[in-house]
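This document starts with one chain, in the form predicted alone, laid out as structure tokens.
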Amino acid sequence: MNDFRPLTLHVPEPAVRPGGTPDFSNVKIPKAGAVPRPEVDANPEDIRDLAFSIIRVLNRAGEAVGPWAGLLSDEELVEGMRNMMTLRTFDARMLIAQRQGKTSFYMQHLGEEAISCAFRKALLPGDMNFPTYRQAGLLIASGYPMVDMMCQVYSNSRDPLKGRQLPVMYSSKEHGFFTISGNLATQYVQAVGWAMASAIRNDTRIAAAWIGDGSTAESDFHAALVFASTYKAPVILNIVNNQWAISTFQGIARGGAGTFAARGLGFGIPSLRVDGNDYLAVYAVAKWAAERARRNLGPTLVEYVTYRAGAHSTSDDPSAYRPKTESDAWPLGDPIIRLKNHLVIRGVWSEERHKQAEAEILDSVIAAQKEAESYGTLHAGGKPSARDMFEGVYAEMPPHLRRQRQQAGV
């Protein structure tokens, strides 16, 4: 006999559920400018803190305040600015085409379009992003065309890829965004294979990985890890921590490090938290780590700290799982409204230019919609021809598909 209890088994739970007042008070936000900027050099141990904190530029005031602050010229803010509002626009025609029934599927940005499009402008042509499904921003801010997007989430006779992806799953050499997996997890490794090369064949070019806070739960981030910090590779780790998986919140995935970012720190990384809402440090990060890559001091790891606005996907119904107000109780606010107070204290934007900038942005994607839907959609219009599903595989196509190829009549 012994007298130990009988063991428990500890499954965390969110603050709040369904039908609940929404509970923030564990997001531990320091003041704008409040955290240092370190050397680009600097040693992982001696910056350790920043995987506890949250780097911020803006303040409540809208005022870009601190070391990380002074980076980016008025036209390049405006710039962000309509890249931002470009893709919400985007989102929410897309949307509404899927319930209409022109796609069959769509992951929307909502809340975190800062980081995709802020990061996008700190890299350089010729570096690689290996995204997930929630970083279209990346095209948008590289001027990639809008009507290849739609044609791709449509599926129709102008899609890029011929059909062969689900939609939102697009991909371009030529703007730095690499093919993205509906696997979970399987572009952290491919990224950091990416730079493993560039550096062996003493290019220039860096990568960015990008993963989800739940996703970081599947192995590969591990061995993604390891492999970064054992050969220095030159990429930029980034975790998108919107608090919520499909339908589990973050405390499910991050483990009892307590943040994301901590657990760059057991692998000898420098790893930072950043506000995900804030979009001049987010630009302001991803141009530190990404001098850190060139430099050849090998990845860093970043944690955007932001919140999932919308549903996870058309597919999803967040109500089932989170208080239908949560999102307006997020205390790092809307991405865009935080850049718009910015720049309309700096005199270079309005309220009037707002909804200017707004109303031109609308007509410009459902122009852009209505030449994209001339080339079909999910159920009606122009598709891929079924001779697509031979091509671009082998260099020498094999007797076998030939065959099928001849069998199917194309």
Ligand SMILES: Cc1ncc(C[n+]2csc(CCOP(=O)(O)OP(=O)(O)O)c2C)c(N)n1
The other form holds:
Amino acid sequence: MNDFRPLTLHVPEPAVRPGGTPDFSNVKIPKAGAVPRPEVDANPEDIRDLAFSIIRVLNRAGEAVGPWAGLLSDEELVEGMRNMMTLRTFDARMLIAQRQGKTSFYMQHLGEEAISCAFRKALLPGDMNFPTYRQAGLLIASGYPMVDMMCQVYSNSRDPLKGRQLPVMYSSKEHGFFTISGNLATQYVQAVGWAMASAIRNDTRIAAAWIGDGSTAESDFHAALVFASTYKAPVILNIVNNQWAISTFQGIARGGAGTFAARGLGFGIPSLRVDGNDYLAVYAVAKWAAERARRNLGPTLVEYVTYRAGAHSTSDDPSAYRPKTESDAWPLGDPIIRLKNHLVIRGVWSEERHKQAEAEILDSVIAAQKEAESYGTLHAGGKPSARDMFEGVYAEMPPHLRRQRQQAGV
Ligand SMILES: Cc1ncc(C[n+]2csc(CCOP(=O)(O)OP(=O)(O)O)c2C)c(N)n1
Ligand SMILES: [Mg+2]
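Requested next: the structure of the form predicted in complex with the named molecule (the form predicted alone having been shown above).
Below, the chain from earlier opens the complete complex, with every other chain and molecule after it.
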């Protein structure tokens, strides 16, 4: 016998549940421009604070302020705006297509467009992303044909992946977009391995790993950080903290660390938090991290603070686990509206121009969709050939597969 009380576990709970008033008082937001910009070769010990703050460039008035501002030209920012608007329009059309039964599944980026679109600009040709399913902006911002993306979503006769992947799990070596795996976090170790291989070959190409807040709870995440830290691999370790992992709030995977960025500190990896809804801040931080990797200074961990405004996927109903108005209460706003306000202040955008761009983009997305649908959708028209499933795995087809192909008569 002893005097101890029975042990209990601590199970974190989200601040509010459906029916409650949204509460983001736990998200401490510094003023835009307030966080210093260290040299890329700063001693990691001296910049630990960056893991607990939020780097922001665009202020409430839409001005770009502080030491992380001033890196992009008017033309580049307008291009960024169009990329984000294209991604949002693409998402909206594919969501409807899923409801119409033209595809089985879709995942949208609503509210997170700035992250993948701005990050892509900081990379060079040959660099490789190891993305999750919520970074299609990497493809859009690199000029990957939208028709090919749609054909993948429809699993039709022109699907570049021949029906082998779940919709939205794209792959394009040429566009620096490694094949997406549905097994969360596996891409994190692969990214670090790819980066190490690049260094072993004395190449100059760098890698970018991507993961969601929830998936950082996977052991692959931690294994990747060990290798990246020990060998100073040329990799950018991105964590997209969109507050939710399907119905699980970020407090579960975050644990006691305070922030996701703080995870990097125990590995001696410079770790930054950035406003994920601020196109300029995302670009500035990505550029800083890319320079570190390219100058052989090693990995950088970046936490993008954002909010998943849409459902997790077309199979999810967020009203079951969070207040309906929560996304309106998100204090970092909407990335498209924020960049729009900034462009208006710079004198290179206007309400009319915005409406015109929306109409043009919608026209081009609809045109791409018409073309993609002419090659088939889930239940109608062309499909990948059954013969395709025997191709592309072995350099020379083994006899047992040849026999199976003959039996299938394809
Ligand atoms: C290893 C593994 N476990 C669970 C799942 C099921 N699953 C798919 S997405 C997801 C949530 C991931 O949340 P997060 O990492 O925050 O990314 P987000 O969807 O918010 O972008 C889960 C649990 C899976 N695909 N793989
Ligand atoms: Mg998440």
